[in-house]
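Here's a solo chain for you in structure tokens, the form predicted alone.
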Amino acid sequence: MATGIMDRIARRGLSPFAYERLHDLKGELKAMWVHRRGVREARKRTWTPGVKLNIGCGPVITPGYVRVDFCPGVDVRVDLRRPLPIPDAIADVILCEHFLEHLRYPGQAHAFLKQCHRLLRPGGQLLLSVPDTRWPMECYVHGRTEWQDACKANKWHPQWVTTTMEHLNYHFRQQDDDRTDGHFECHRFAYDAETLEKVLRKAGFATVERRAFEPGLDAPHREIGSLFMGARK
């Protein structure tokens, strides 16, 4: 009750920009608390060599994988922008679907991929996917509509997004009046294959190559509009 009253007072008394920054601060304080609790729980866990990890999984269920994310209901709930409380060289496979674009580039993205590299055993594989940015850019330059049609058909973007430029902006930032700059809410960087390979190699991966969508592994709704990459330690 008191929290709701204070929120209404802050909303009336602060500018919209200041209120959003206050909202972000509250989110960061919550993230610190959630992360500390998650670290304690992860340190109590028995980690088996050869484990499979799905990092940045969100609510997606992946049988056979230990699910690591900030959202509730996962196996290890921590802030993925921080060092992960998981032993070195423990994982055979890390799956990471449409998460990297939510991190700031290059700092946060590089730090996260270094963490993935640390967690993998020698020869272990990172299976990564991000939104494919080359496709919408090519469509925009050449006046083609198939990407924009796919956005509408798959409901990737809200209904207010109608022009090609609005679609492009939403692809790059995933931001509107209902979202703040807070914890993982927005897209912060857009990737193509060249840039994704660059940042993976910088993180220490020896082999990096583009891969195809894998049924039974990659989420079915990611098949269209995604850039899939595999990287080995």
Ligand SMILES: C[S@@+](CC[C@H](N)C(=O)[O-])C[C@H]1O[C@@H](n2cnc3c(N)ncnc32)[C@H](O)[C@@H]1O
The other form holds:
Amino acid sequence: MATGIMDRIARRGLSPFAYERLHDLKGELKAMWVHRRGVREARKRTWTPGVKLNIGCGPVITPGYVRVDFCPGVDVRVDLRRPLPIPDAIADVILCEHFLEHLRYPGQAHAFLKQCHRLLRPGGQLLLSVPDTRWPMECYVHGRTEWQDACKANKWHPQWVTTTMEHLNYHFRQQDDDRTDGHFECHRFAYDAETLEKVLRKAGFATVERRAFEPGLDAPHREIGSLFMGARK
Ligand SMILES: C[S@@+](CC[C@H](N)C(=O)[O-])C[C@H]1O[C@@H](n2cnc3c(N)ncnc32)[C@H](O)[C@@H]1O
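What would the structure be for the form predicted in complex with the ligand, rather than the form predicted alone?
Time for the whole complex; same chain goes first.
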């Protein structure tokens, strides 16, 4: 209640720019607080070599995986822009679906992939997927509608997004103007296979290969519209 009133006063009294920065600051302070608690809890865990991690898991349930995200209800609740409280070379597999595009590029993305490299044992695998940006761009240039049709059918974008250019902008930015769930939901960068391979190699991965959707591993709702990549330490 008190927060609601303060928010209304701030919205009325501040410029839109200042209000947005205040909103960001509130989000950042919450992230710091949640992260600190998550680090303390992660340090108390027994980390068994060979563990499988699902990093940036969101609400997706992956039996056999330790789930890591900022959202409530996961096993390790931390801010993934910061060093992870997980021992070196402990993981056999890291699954990371539709998370990397939420990080700033190149700095945060590089730091995160270096962390993944550190957590994996030699020979361990990072299995990534991100939104496939070649598909929407090809459709736009060639006047094809199948990507836009998939956006509508899968409800990837809100209802106000109707023109192709609105869909493209939303794909790139997933802007938070009309969101209440914070700036962690925004897209900060869009990938194609060449760029994803480049950042994975820069982070130290020895083998990087495009892979197909794997039923039983990748979340079913990620089958369409994703670029899948596998990297080995
Ligand atoms: C699009 S969802 C992907 C969830 C799930 N992997 C899937 O494929 O449905 C992106 C996830 O990244 C998480 N996320 C974004 N930025 C984060 C950050 N800095 N720290 C921790 N989690 C973050 C969000 O909480 C959200 O769960």
